[in-house]
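Presented below, as structure tokens, is a lone chain in the form predicted on its own.
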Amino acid sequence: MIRLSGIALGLLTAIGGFVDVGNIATASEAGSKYGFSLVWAIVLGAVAVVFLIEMVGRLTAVSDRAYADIVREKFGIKFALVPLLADMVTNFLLLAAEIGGAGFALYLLTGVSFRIWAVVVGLALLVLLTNARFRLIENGPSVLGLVTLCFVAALFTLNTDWTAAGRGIITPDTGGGGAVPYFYIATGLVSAVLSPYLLTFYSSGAHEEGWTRSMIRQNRIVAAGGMGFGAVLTIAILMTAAVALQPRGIEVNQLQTVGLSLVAAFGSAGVYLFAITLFVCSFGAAIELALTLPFEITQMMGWSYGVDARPVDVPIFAVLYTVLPIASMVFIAASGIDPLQLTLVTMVLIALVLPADVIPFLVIMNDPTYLQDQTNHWVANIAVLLITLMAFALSVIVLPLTFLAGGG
């Protein structure tokens, strides 16, 4: 029998992994300048997703430990170090970004500045983390999360042109603008999905619930279903801007100009489920990073941890998850920098670290100490590299020419 809390587990990393404020805006953008030719950037990513967190639930369920504990175990600490580091200032970044979103939707409801209203989700965000058991952070945007289909809807009352979409998809064009900017919206629709934070949240979610052999069967379609469910989300931000936005011309290049494409569909309603929709994806997302680096660092440095275990018993993690959102909640009020541009950029970077995260996730999932019968299969091996080094290889050209050209 399916356990319903697996499936909140998987409905939340899809709404936090797949549909953020940098999902959102990307895929805004990329509809909006090139029309539905970037949608096999958001199936290629998602293609790659629906294995990892196959992959890592799988390890989680065999193996009666986080994945973060075992790549300590496996490789050291030495090593391990590497990618923690990158992903401390990742993660960092994107909590930032998602704290600024949730104040920026408020912002559209009130027109009280978004670096106030960052300053009230924080301090929102720290209460949550520090007095919620965790089946009720998981459940409650699960839940709320399902307002975004209203972007699904919206093709629908925009009377969509599927054949021309269909066209756009199967013959992708860079809508002469050139290579460079077409790419780079590319390796940050692709690096958003496959954010490394992703496999050390699902698998701490899974062991914090304690996932066991038995629940292998639900973890595939967990994962497939989850994963799906957001890739499907995000494709229908795109095409909706697709439809609303580029054929009047109108380019999306700050975040109140996404929920245009909801106006288009739904009139002046449109403004308070973009608000909504907005809100509700960015601060889902901020409570996966905000316990993803307390996870990750504790579980790396062999220490104790728990979300619903007592601060005294956990005391670097209870730290660490105080702190954490209180330092982002400074950062982005503080500066004032647009969520949707610190997003970008450091989904690029996400793409720079990513085979960090994923080969030696790749070494422990073909190790059957680990895994015992439940070893990788090469097809999911070859597909999850290729992805990858695709996605590494596209931020290692574009990344820099992207500077050089003054901006994304």
Given for the second form:
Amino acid sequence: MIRLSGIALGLLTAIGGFVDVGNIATASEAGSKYGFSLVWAIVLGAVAVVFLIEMVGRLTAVSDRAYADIVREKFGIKFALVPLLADMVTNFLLLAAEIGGAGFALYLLTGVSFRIWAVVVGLALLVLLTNARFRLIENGPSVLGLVTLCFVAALFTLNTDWTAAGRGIITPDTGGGGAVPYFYIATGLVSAVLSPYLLTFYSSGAHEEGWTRSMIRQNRIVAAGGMGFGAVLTIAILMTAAVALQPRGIEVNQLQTVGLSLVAAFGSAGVYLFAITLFVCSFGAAIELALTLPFEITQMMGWSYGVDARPVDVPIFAVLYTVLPIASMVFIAASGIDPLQLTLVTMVLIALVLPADVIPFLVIMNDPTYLQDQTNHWVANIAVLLITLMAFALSVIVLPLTFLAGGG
Amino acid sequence: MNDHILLMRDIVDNQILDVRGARVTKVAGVEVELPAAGGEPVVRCLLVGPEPLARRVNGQLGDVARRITGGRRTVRIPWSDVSDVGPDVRLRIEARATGATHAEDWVRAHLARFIVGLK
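Right, the form predicted on its own is done; let's see the coordinates for the form predicted together with the partner chain.
Let us now look at the entire complex, which starts with that chain.
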């Protein structure tokens, strides 16, 4: 029974915690502009994230070490700085985007500027991080995140033409706007679903819970089932936009336009449903992101860390998780950058630095020093490597072309 | 235990744990002595601190770190204080006795103790 409830909780939190502002922004923009034709990008990202989460859980269970600790040990300080510096930039921007997304949700409910709400959201993060225990932080927002299921319900309310959807999924269509914007959003979608920050966060969570080899099977089920169904939610977001917005010629260029697909399905209640979904998903991801960089830095430097420890016992870790949300909050509130645009650019940047995270990780996953008899199957290596390199190659091509053409 | 440790693999960049198993920091380098009479090099101590760490990234960065710290922040943990190696480097003494916890001590004294909360 304990095992079963563990699996159930793991599945629920993996599904509910899957969607964040990145998924919402990229999937709805994709659906509104290109119909069903970008589902393939979500599928690719999902395959990669299922493999990656299974791998990092297995690594932590067998080696009894957190992922970033191993990167430093195996590759040395000089090399470890490469993924660390890349993650510092992308994590900071993504945290700012999530705070902006949560602030935007509150703007939709109140009409008060999202920049003011971003300050409130940042302070709320701070209060939660300095008071709540890890179990609550890890599971609470994820369970609430199941509200994302409203997008699946919307698909049925909207009388989706499933045959047309099926045809659209297998027919790539750049919609007459050219290949660059199409692949720009495709790259963003792969990154949003893949969420490489999860490597550090998931591994740190597993390590704090003291996983052993007995967790390998449960981890496999949660990774495949939870991340798989999470990807289905992202596909549902894309499809609602494709069904409700694209035929009306509404393109998602601002976050509030995303909500229109739920309005089409549920009437005025759709506005509230969308605001709540956006808030829960963004805020939940913000909590994870605010802890991810502190985990990564303290693990690489060999310092003490622990979400449930008193700040004086894990001083650098605690200062990092208080300073980081404030810095990101100030960045988004002071600059007033549109959260949707920030999210999209950050997603493509994540694709650009993806190899710096994934390739060293794959090397570790094939090292019996850490994995003993549990090293990777070659299929997993090839799948993750190909998807990573593809996302990277796309980002190298579309980023400069997009900025030359005048913005994202 | 001193016999066949591969320094780079088993010691440098590995985790230092104190006698109670608390995380201290990671090994930035080692000081090795070549006996005058010849024979195998002998490890004298573990190096910890910003300067030896920066120097492993880049020589010039090491010089910068030396200028900033004036060489005062480099800590040597004598090999006699090491009780076990592989994969972690375990010490016979407590973390605070090593002097290698300066970064965490400074942050605790000047910043972390002002963080209020229920933890």
